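One chain is shown next in structure tokens, namely the form predicted alone.
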Amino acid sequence: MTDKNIKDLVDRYIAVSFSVHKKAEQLIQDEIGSGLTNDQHYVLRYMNKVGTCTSSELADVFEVKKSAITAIITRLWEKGLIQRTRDVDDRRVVYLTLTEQGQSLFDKTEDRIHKLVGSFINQFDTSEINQFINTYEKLNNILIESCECRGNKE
């Protein structure tokens, strides 16, 4: 492949990646509603998946500083969506779980997001969407490997 071909492909990738990311984030935000940010929804999504976690775990998973997670957690707690529970043996450790209200809100928003994304997926043949997801997962693995080789967090 020539340098020009590679440059053209890189330009196409960057343009489409930016466009898809921005449009998808906006569509998802529209489904979530004004009560939550996308980042808050992603935190609720993770908490729903694991059940109980800590702020440090969230900072690691989302690859952000603990102060960024603390701000998100505080807002979710103020809205009554998460519960904080101190460890009985180590009061410095705080466990985070969804409240009933948080679970209910998550379930409602998740249902709307699944319908939205499903409406896009249904516009592809099964083989097309599987190939796309396989390719996207391969790209993700290459990026993870590249970050590890550079000594960055996963």
Contents of the next structure:
2 protein chains.
Amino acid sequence: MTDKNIKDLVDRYIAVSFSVHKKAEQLIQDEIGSGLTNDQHYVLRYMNKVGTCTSSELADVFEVKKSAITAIITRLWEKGLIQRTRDVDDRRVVYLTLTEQGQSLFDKTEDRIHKLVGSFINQFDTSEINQFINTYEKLNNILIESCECRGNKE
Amino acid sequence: MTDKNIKDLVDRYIAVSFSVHKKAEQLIQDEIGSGLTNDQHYVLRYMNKVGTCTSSELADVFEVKKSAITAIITRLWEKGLIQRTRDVDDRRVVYLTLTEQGQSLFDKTEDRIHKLVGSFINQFDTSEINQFINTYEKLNNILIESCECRGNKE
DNA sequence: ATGAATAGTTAAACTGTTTAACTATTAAAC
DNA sequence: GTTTAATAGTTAAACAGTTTAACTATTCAT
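Would you generate the structure of this protein in the form predicted in complex with a further copy of the same chain, following the form predicted alone above?
Everything in the complex follows now, all chains and molecules, and the chain you saw is the first one.
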């Protein structure tokens, strides 16, 4: 591949990924309403998936420091969306779970997001979607490997 | 497509796009060094592309309010990377350009980024890259249309 | 039993963001 | 022409998210 091709590809990729990222965040923001930020929504999403987790686990998953998680968790906790429960055996550990309110908020939002996504994927055929997400995941693996080589463990 | 398929697709897409976004930002951060944030780099990138621009233009391009641009521009200006020049005809307007220092910093960084990207795209064949970015751009257009329908002009 | 490691929090500092008020300037209406 | 609108940009206050560094409390290891 020539240098110019690489340059064009970089420009094109940065432009489209910026725009898609921005638009997607905006659409999600519309669905979750003004009471929650996107990042807070992603935390609820993860907790919905795994049921119970800890701050350290969230810091690993979202690739940020634990103190960043504390800030987000505290805000969700103040909104009454999550619960903090100390482990009785290892009293350093705090288990995080969705409250009923948090669960029902997430469920409602997720419904709307699924409807929205449904309306988008009608416009692609299945093979195009599969091809796209496969390449995306392949790119992800290459980036992960590259980050590990460079010692960017997190 | 079934509801479960949609759910799986949403989960898979969110996971991979989060991870790729994070890794890409990290790799770019490694290349641009600690003196600059990613957002600041993207502003330099745009200015390198167009030569001269205004704050209002940047606000349009990056889809943020003008005051957010002022903050970023001021930080780049304090680092001596960009120049502010008042228009002599319309004295409300301030033209923004890269200083020599800003240009040379961007050029050096861009070289390294191109080398890095070059090492990645070796691992895909051309048709896969084209297919991927075409679908990505198609998705972008769908999202743009959807945002416009909902009145999210910016 | 002491010292090291772990889980989580707190505080300070910073970037990026929005809203709202403001200045300065230009354009439009009359 | 003067007054009114709109435009370009900045400033200030407030907030979310982030990191670093110091700290508490607890558990593990030797």
